[in-house]
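Next up: a single chain in structure tokens, the form predicted alone.
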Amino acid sequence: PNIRQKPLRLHGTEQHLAWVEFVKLAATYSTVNLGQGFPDFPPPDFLKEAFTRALSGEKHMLHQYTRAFGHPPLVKILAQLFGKLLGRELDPMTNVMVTVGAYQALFCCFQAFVDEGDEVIIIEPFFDCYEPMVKMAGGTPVFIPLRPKAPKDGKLMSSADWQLDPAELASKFSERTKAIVLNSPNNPLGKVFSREELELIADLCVKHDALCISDEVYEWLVYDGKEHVRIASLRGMWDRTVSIGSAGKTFSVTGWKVGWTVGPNRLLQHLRTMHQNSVYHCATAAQEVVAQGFQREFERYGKPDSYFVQLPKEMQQKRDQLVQSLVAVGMKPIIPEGTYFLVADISEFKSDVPDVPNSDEPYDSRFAKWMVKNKGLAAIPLSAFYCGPHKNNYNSFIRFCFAKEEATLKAADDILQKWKLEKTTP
């Protein structure tokens, strides 16, 4: 029978399966996986203990359904904490919705707000699901790149050196623009957008009556005393912003899949419709434990024993350790201001992996495959974070994840040191 099996809205979304290929290669060949963004160290003891108590305690209703839009203790503490951070009173029932990880929050946003023909502005490099999710909602992604500015005096580049061109950004907005997706701190670069950069975006959103989908999953992972500014706190932005967060990134429990959205009821009501008619409900016990984690952090906010204070300190040390390893072998890291990730320039390695002229596959993709097969070290090519036509514009960089135990980072350093010896020994 002549049945069209694949709906039109899924056309053009298959190239994102490249990501799956790198995960598979890492599982097959790598001895050290710095590719995917998950910690291989344990979550904090207070959270593991809370989880054990939740599962083995007397509260047997934690094994059953809870409120569909978020377990009451969790939405209450999220409203308290984010109300404090945004400087406004939040209603836990209408201004917060819990999702199956930040990933489902993103999916709900695109499905709820994007109509056929709507344009959604995506800043490159971008977390790879934004593009297919916009297309699956019937929207058209419009891309604008962060452009690197060369650092002074031969210093290492910082993620802050990658910036939007204000005139170019303004030119992407039109009457067709439904939303812009903001990811700060940014995966893969680790860029933390400054207040001035966010004000530029906010002014354009207000001028063109566009929404802002603000993916802030790395909000607590900011280094060198940098400030994470929430765009929803800027003038004119609360009413047009959905802020997205993640317990996985906040408490180092990526497998729990607890995320949330915070925003005005006029936007969240549409997310609730999407959520109710797709996933409907998130795991009760995981929400209970995340609520207890946030309660603890709310009481210790800004104090030295707060996990939100300790984790970025530890992560900054891991970042610096990986930077040293990469510099020693001749890769040029771009120092990230936040996140789990660090992008490194691999231009010096073309002698190891020669370029193939006129190849469809970007250089960094072939390099990453060669590196995992021949050196046992897994990373992700930066071109995976660009749209098809732009993949070859930034194809001499790879992304490493440094949210790893000391032993993992040491093993990566061993591979790099051995590689350096092989390069220098005739």
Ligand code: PMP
Given for the second form:
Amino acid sequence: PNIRQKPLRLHGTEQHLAWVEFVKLAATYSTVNLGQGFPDFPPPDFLKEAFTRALSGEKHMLHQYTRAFGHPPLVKILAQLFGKLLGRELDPMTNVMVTVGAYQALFCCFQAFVDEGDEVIIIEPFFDCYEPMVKMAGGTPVFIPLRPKAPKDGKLMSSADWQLDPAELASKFSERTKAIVLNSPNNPLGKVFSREELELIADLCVKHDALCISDEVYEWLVYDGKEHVRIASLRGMWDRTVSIGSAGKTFSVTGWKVGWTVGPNRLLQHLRTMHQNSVYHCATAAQEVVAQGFQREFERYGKPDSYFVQLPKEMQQKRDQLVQSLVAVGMKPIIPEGTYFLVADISEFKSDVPDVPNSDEPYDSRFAKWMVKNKGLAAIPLSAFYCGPHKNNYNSFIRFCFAKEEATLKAADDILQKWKLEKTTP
Ligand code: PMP
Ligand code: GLN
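With the form predicted alone in hand, show me what the form predicted together with this ligand looks like.
Now the complete complex, all chains and molecules, led by this one.
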């Protein structure tokens, strides 16, 4: 073997994910950071207190290894809660597996299910790690875009206006299709797929005997009374779906890196093989505390003092606040139905950052870099959520994260207002 050659598995996957570059830029320039998706507000007190108790309490075994596929209290409560949500009895030991964040759950799925030559359908714009993960497993990603429909009456666009073309979607399925990745609520658009849209996807999965890897990390962050429909609950889908969740998004603790998969044992057995031969298990204490958080939420499900009820309410206000700031300066936000994120059209700002014809870098990427350096405001270009050949298809949009403290959103508003003033007073 040639030790100076790039490992074959890494070919075509080595391009840095946008995060590496944009996280560094945000850290270098003194910025208001609405880039990477994490809350800068504290997690709920009940969870912080539970962590303190877990670390300093009598149960010193919480500092030691636990069961590989999930700390028993956590898989038990996840099985109870998701069993209720999916309307079926779940076995905590075989229908649930805990992972190091949703990220590792995704990695396990692609490694476990994708063979050399298999195709995996990915809906654009998509959370960027799907593409390299499919390729690393030897698979071929097949992309299908959500296409925007102009809203009526000059209204602001909604993430619901970005839709799949049913015929185009059907044309992507073939005998080579192993799986489709679904991400609802979707990062970056905030689109919450409707029941009809999910049924369309489900019917194609059943027809072509394909799997569904359903990334539902934003499942509790849905606004305006919209319903989050779990595709695993649709007819014919339980048996072919792995649903993925994240404690990071659920309890505003992205640094804990606790995630999970829920699905039939027939699929989860392969995830367990991947997991036991890679990370083995994730931090015991974090799992214990997440279990306590879920226990609390299970008891309060749907009640006003539930975090799953309170958080989306607060987040919806933050969304509306950022929408107002952006509208006031002439950026056109696409109103998200869910998630931490909001995508805005920056076309009106093109005169501030002129286009460079024939540049390799998409316009929105240069715009976002310019904005960090010159305005001290960090966001992520939408092109980061498209595959290489499609990066210029929608390149005048940037994504803002609004999971932020009041003070951070106010600081962003100050920057935008000042910018507008500079534009209007030459
Ligand atoms: N999927 C999506 C759509 C995401 O936005 C993220 C980012 N957090 C993840 C998966 C990874 O989640 P985690 O932080 O739990 O690894
Ligand atoms: N999911 C978060 C986002 O979309 C964080 C991504 C990451 O750190 N890789 O911003």
